[in-house]
Every structure is written in C-alpha cells, then in structure tokens.
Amino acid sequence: MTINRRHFISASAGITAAMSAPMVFGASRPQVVIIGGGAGGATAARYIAKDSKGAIDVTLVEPTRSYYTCFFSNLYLGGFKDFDSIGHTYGKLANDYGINVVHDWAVDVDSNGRTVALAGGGSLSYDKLILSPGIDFVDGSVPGWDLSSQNKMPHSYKAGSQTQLLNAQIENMKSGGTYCMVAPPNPYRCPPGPYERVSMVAHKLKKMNSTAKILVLDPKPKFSKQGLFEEGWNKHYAGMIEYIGPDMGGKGVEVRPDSMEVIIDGTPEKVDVCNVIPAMKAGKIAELAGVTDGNWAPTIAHTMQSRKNSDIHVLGDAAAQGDMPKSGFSANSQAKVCAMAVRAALTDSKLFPAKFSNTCWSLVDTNNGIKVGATYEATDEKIAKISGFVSKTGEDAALRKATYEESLGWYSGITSDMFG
C-alpha cells in the first residue's frame, strides 16, 4: 500500500489511549510532562490530549519554537528541500489541542518528588514523566573531535543550525576539493543516515563541483542498505566516493579540527570538508533521571515506560527497546503505544496490545528511492521484530520514484501526526 497522508493518518489513529498515577500536589487532573519535542515527544503529547478529552494536563517542554526533522534533512543537503520545508512550530499543539507548551531546557529529574527542574528556574509536577529527548554523543569516541570542535567539523546529526552550516561548507568548498564524513559506530540514531547523506552530498557535488571527492571513514564492517547504496553510487557518482571500511583503516580514525586533516592509519589527510558523525548515546536528561543503562533507557515495550521507573516512559532514539531501528518512524509508532499506556493507567480507559511498525526511506539520486522496514510486537524480553522487507537491487526506474514520491507521502503525514 502507498503510504500517503491519509492512509499514515488513519492507520495511526488505530493504535490510541493510556497508563500512569496518582496526582501530585492536589492536582485536580492528572499531570503528564513530556521532554522532547520530536517524532516521539510531539506525537505523544497529541495523542494524550486528542484522546484524553481533557482529562489529563499535558505540559511539552522543547527549548526550540521550530523544530527541524532529522528525517529529510539529508534532502535539504542534496537541494531536493528547502530549509524552511523541514522546520515546524508548536502553535497548533498548543492552540487545538490545548497543550502546554514550555520552551526552555528540563535539567534535572527528581524521581521521589517527581518533579522537573527548567533552566529558568521553574518546576514542574508530573503524575507520568515522557522522556524523549533524542541523542547526544559519547565524549571521547572520535579522537580529536568534541563539542568544542564542531563549528569546525560539524556532526549535523541534530538537524537546524548543524544542518545549515554543513551545507555551506559542502557549497563553499574548493574545486577538486575533499569531503570527508565519518560515519558512526553502532547503534545509532537512522542506520541508513549517513549513507543517504553521502548519496545527497554526492548528487548536490556533481552538479556544482563535478571534480570534488568524497572520502567516507566507517569503523562498522556493514550498513543498513549496503547493497543498494553501493549500486546507486557505482551508477550515478562512479569515481567520486571511497569508502573505508574498519580492515582498511575507518576504525580508529582520528581528526585535527583546526587543520583540518583526518588520521588513517597513522597517516594524516587533508580535507576540505569534515563531517565527523560520533558515537551516541540517550540524551543527557535520561541519564539525570536515572533510567539509562550508562548509554540507553531499558525500556518495558507494552507501554515504554523505563525498567529503572515506571512513573516515566522513554520514546524513540534515547531507548533501549529491542529490534526497532532509531528512527523518526520508530519514534512516532512508540508514542502511540506510549500514549495508549499512560491515558490508560491515568482515566481507566482500554489498554490494547501494543504494536509497532517502521520504515526508513532514503534517496540515492533524483526519484530513485530505496527504503527498509518491518513490523513489530511487544514480548516481555524486548520489541520484536515480526516480519521486513527491503529495496532490491536491479528495481526499474518507475518503482524507484514510486518509493521516493511515497516517502513524500509519509512525510506529510507524519509531521501532522506530530504538530497537528
């Protein structure tokens, strides 16, 4: 079935309803605060108060007034979107559904009072606690590389500012010149990620600065879609991209941010672009609140809610749930589960069996689409995987734009399944 707007809406509203506690502080509804406003975070605080009807307070708390998909920003690099085409606002979570919408950043979880602390210097009360706070990156795991650093070398996996300041290092870049990404350890947040952004980086480079070359340092011995990237490059970008995998040299890579160079294998190279992807990890208020493993939130998948706390639930790239890949899909498909188990525990209303479902879709070049997905359900050990399907190799052009006119479809549909 294509997935267009409707059918992602429709199916979606399947999969609704809620779990949680008793009332903080004389509360005369309940209090659910969620942290995040992504995929996972926004669709959760939709859901919650569509269905609750008013029976639950929701409070969002998201630093950013606009967010920027992670999902098509790899499009934005390649020229196929503009800027503004993946950046969304918060006013109709806020005004149709009656959202309390809080941007500043939540820096601490107290779990006995069960309260969230904001950098402003307000608290606020939670009955159930929805953490979804995406990623953040593990200090140390490229050498050379910090926060500090990237300015210089962007990561861009954390789309806004990050996204725009790659793109005018990619356009900016000498003729002949050098683009050198390296691409993160497992796991991470959208494993075909990184090759999608090779492929869009390849595509707005042979068009603007055909001799240019792309250099790509993977400490990972496979990737997600390994085949079909590979026959899209050979196809469409043959001799500009290498790839170095861990036998040859992608593992243990170092950089030199101020002259700009990478270390392979003991051997500096200069390169004109340097776009280092680090190791990840659940963000920084998972681990304040106490539910992550050291790296990830261990996560119950019948309702998410965390093994460490079960006043707080954990969406999308920051848990630890089983087989689902980090995604924006995967985030989106959780939340609903999610909102099902808190407005369940919260009102009375029906707990129905949770399932989950994901697609990754990435472009190769202009309408050649590929995508992976599968269906999942929830067992006592993990989210399980049920059932997958991937591109082929060899698909005629016509299937190809399908699946890349389909993933516009989805994007539609989930963005107003997250903002309304």
The other form holds:
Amino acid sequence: MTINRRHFISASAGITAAMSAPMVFGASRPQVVIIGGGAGGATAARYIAKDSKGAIDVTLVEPTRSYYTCFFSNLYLGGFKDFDSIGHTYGKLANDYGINVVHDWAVDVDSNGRTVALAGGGSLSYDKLILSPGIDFVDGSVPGWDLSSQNKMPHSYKAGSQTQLLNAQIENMKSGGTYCMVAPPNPYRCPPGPYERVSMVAHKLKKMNSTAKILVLDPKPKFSKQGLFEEGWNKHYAGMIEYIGPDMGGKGVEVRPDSMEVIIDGTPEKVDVCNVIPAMKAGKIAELAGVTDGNWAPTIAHTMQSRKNSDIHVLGDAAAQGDMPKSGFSANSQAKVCAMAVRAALTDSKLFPAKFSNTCWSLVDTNNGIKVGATYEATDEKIAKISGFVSKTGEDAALRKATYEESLGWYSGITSDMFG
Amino acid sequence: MHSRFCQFKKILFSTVIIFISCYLSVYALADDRGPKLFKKCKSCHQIGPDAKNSVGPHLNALNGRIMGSIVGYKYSKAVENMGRLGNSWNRESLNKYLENPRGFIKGTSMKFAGITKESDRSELIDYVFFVSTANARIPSYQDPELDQKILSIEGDYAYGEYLSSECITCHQASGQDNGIPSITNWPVEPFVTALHAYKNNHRENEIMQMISKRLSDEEIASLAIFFNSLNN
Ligand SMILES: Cc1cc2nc3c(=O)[nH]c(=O)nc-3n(C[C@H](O)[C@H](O)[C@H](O)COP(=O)(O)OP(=O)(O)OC[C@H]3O[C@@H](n4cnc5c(N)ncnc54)[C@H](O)[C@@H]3O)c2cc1C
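Provide the structure of the form predicted together with its partner chain, given the form predicted on its own shown above.
Now the full complex is given, and it begins with the chain already shown.
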C-alpha cells in the first residue's frame, strides 16, 4: 500500500506544488500530512478524517507499529498495569477512518515545495502539515550522559522498550540497593511525571525490596503537586526516599554510566539503577522543518499554526504555546482545535472559538489518586490559563480512590479518542 | 438499549428530584423479568438504596466499576488481580462472568454456576445496571430547579458537536463507562440541569465544576442536544 501511495504521490507532487490553492482542482482532495502518531498526531488525524467525511486526504507518518503511551507507563512500573495494556496500534485509524498510515520516519521537510521526505526514500506532498513529534533530549544537559548511555542509564521518558528496561533493572536490583533519578529541568513533558514515577518505584520496592533506597536529584526548586506527593511519600514510603533539591547538590549533577556513579556536588556516589531524565526540546523534525525558536516551536493559539510558517501546525510537547503543561491531555485538546482550523482552511467547515483544557492525574499508592487541571483560552499572544484546581492534602480515602478510578476512565477515553 | 428502558429513563428524569425508591417501584411495575432473574443473586448481593456488602459486594454503581475495588470487601485474589490489571465491570465483562464465573475469573470465590441463556443474562444486566445507575458515580443529586427560560434555550447541533470534543476525552462517545460516567443518550432536560448544577457548585467534582463554569447557557443547550443524539 505504502509503495503504491508513494508512486502516486511522486507522480502528482508536481501538479500540487504548482497550484496555489488546492481547492482549484476539483477532483483532487486537499492533502494533510501529520508527523507523529502520538497524543497530538493520532487525535488530529482521527478528527480531520472523521469530521471531513472523506473530503480531506489524511496521511499519518509514524515509525512504530505499536505506540506505548507514556501516560500510565509509571503505573506499569508500579505493577498496576501490564505492559500490553499501554500499547496501541493504528489498525482502526487506517481501516475505519481511511487514514493512510505510513510506518516510516520523516527525515526532512521542504516547506517551500511543501513536501516531506521519508527515511524509506519516499516523499509526501501536503497542503497542510501537522507536526506532533513529541520530545528529544538536549545534548550535554546531564554531563556524562548521551543517547548511547540509555541502555545503562535509561530515561524511560519515551515509553516502550525503555520502560521495560527500567522495570527490569528495578526488579533485578540487589537487596538494599539504590534507585537514583536525575530529574529534568523545566520545561519538560508531564510535570508530575517524575514524581509519580518515584511513587510507583517506591510502591514496587516496598513490596519486593523493602530495604532499597530512592535518591532523587532535582535541579528545580519546586515541582508539580509537591505538597501532595510529599504527603504521600511520608505516609506510604517513610524513610525510603531521599530528595535532594538544587541547593543541596541536585543541580549540575554529572553521571558516569560505566561505573554507575552520580557526582553530587563533586562527590561521587555509587547507585544501582540510574534513571536519567535529561532536559528536553521539540522532536528533531520540528527543527528540520524550520519552525523552532530555541528548543521549541512557537505557535498561534487560535489555530496551533506555527508562527514561522502558516502551512505548518505544531501540537503537543513540541509546541511553545503558552500556559498549558506538556501533557497527553493537552496535546489531545490542542489537536482538536488544530483539526477544526485545518478543516476550515481546506473545506468550507465552520471555525469556532478555540477552547482548551487539561487534567493530569497521578497515582501515589494503591487507590490514592491526585489530580491537577485547568482550562485555557486562545489570546493573540498565547494559550492563556483561565482557571484551575488541584487536589488537596488530607483528602479522605474515598475521594482519592474516586480520583484514581476517574484516571482509569480518562485513560480509556483518551486512547479511544486517539485510536478510534 | 431497550426502548422500554428509554421510556423509563424519561419518566425517571422528568422529575428533577430523583427518589431511588420510586425508581425501583416504577421499574417493578413493568412487566419485566429483571427482578425475577435477580432473585438468583439476591441472597448474596444487595442493590439499591442503603445496599451494603454482605456475602458478596453490593452492586450499586457497578457499570464501570473496577473489579475488586470496593474498599472493605474481602475479594478473592483472582478478582483483585483482574482489577489491578485495569479490568472493570461493564456489559461485556459481566456477560462473560455470568455465563461462566469460574471460567472467566479462575479462582473467584463466587459460588454460582452461571446462566446459560444469553437473553436471561442480557435482561439481568439491563436490570442491574438500570437500578445500580441510580446509585452510581453520577449520584442522584437533588439538583436545584432551573428557570424555564434556561431549559427552553434551543441548542445548536454543530456547535454542540465541536464543544463535545472536549468532553469526549473522558466521557466516551461510545457510551462506555470504564471509570468515568456515560453521558450519551441522556434526555436534554436532565443533562442541562446537571451541568448547571455543577456550574453552581451543587454537584461536586472539581473538573466538572471547572468545565461547566466556562460554558454559557447556549453552549450547555448545544451539548445537550448533541449528546442526546448519540444513541448507543
Ligand atoms: C512517565 C510519563 C508519564 C506521563 N503521564 C501522563 C499523564 O498521566 N497524563 C498526560 O496527559 N500526559 C502524561 N505524559 C505526557 C505525555 O505522554 C506527552 O505529553 C504526550 O505524549 C505528548 O504528545 P505528543 O503528540 O506531543 O508526542 P508523543 O505522544 O510522544 O508522540 C510523538 C510521536 O511522534 C513520532 N515521531 C517523532 N519524530 C518523528 C519523525 N521524525 N517522523 C515520524 N514520526 C515521528 C514518535 O514515534 C511518537 O510516536 C507522561 C509522560 C511521561 C514520560
């Protein structure tokens, strides 16, 4: 299928590129190419295909055949989910929604010719391009660590084999050993993610290796839902977790993967598992497409269009959009605004005012869920926060359990919303 | 869903203040086999107002409940484990369980042989879910009555469809409830009443309060007609 499509595309690329507006040519449908089949990209593909009812030709480029959600990957580490339950495939998007799913890497974007080059050698032409490539890591942000060290010191901040590797390292850790997390600086995907992970690792170790220690090295002076996490850690995991903030040496940490050492304030310390979560930036393809400014790609809030190129939209973690946290929920919310804007630009569908929302749930221990959320609106300057809420310390067990159950409902909801 | 049930739902929702006891008696009046089929379960499972755990766990708010998740009830390891893996009770899982309890959850402590007849299982599930919804995560709040002016606002379907995309991240368009209540196919009036009750903080749930506060009366009316049209 891919092959045929590529042939077709390269044959028609010249014509499409020569036309100023795709609608001029009655018979050919406008083409939307989406790079990245995650929270932002899969949602955008599904909504454009579903709501345009065949009027728009949608192609989704995603290298992996199974997308493992980062959301709930911490719950897998805690033993609350099995690995298969966080994996999703693209069959429905292809079969039920008529999306051309191309399993390949996008390696370059020619924004003048409006084409995307694929690693497999093909090329795709577009009228509108949507980038939702997630994150990549900033080189050198943790001295001593680079991608070649990810098997010794996993980041597990892109879900999949990295998550399984970290899980195996934790399960095989020697009795009384130390799990160390090097936490990332702002901004990064999923602000409560590292701290939910600490909770889940503690939950697992408490059961199977109760004398084990957890060491958190954090360059940030404060973190998301901090009071709530600390309350939970004191209650459920007293004495297990040592947290070192920037004042005490949590900043500027260096690692030595070969000797499994972390250097804190100049002093080396041996650890048994080292989970390095480096500083982040937009997925590389955003930079190649020429839409980044620094580490991220600035966008217009009303449509999620790039500020640098009006034919390109950027969603999710890669976007510098304003006040929304980088989360799966946010990416999904932005994708719907983007899908509406893209349809309005290419067909005669209506453009409604943009609305955004986000909620991030985290699990602290069995049946102890917490959440933080907000709603947002589009201003000319950015996606701006309107109002929000956060769980409170001291909530009763019934409410915490209800919050956890709500998170299960959300997971099921958002994954159906992404993959059909 | 049976048309009979829809009929009941309308009767049910047309009174804003819902008494579960009425609910049950309205149901019982109908010539339906649900209550009769439920007799098999009744010796171990309670349902309805004041239901408590007895030999088996109570069955209120069963649709969407995570397996083995009622605090204070001692489940078998097998059921608890199913829950830990994220499995919940819905039409599909309950149907399988009722057909062959020990085949579906090996190691369950429920001593029940199962119900062979598909239609019996289906009617029993209809009944249990119907009654148990009155005690579910969308509790039967005593919502304040709304001004007729608000209730008579005509919604815009297309706008409702766009706005609904924000809801559907959590409340599934298919009507599935895996931890967040189904909001499809509700009659318009209780839908509007419920959203206004969140907006005015009469109903609790921080997310719903936050989302509804941003919705105008027209937007709520538009969402109501859109979700009413999702018939599953
Ligand atoms: C541990 C952890 C826990 C989290 N928990 C939550 C949570 O509870 N709730 C929540 O809302 N969010 C959570 N998140 C955040 C969430 O996973 C991300 O914010 C979300 O996935 C961002 O969506 P995205 O579309 O921007 O990127 P992604 O979902 O990462 O998707 C990007 C996709 O693009 C593909 N891609 C990249 N480059 C290319 C290329 N050149 N060509 C083709 N394809 C490409 C990748 O393969 C990937 O599949 C968590 C994250 C982590 C790490």
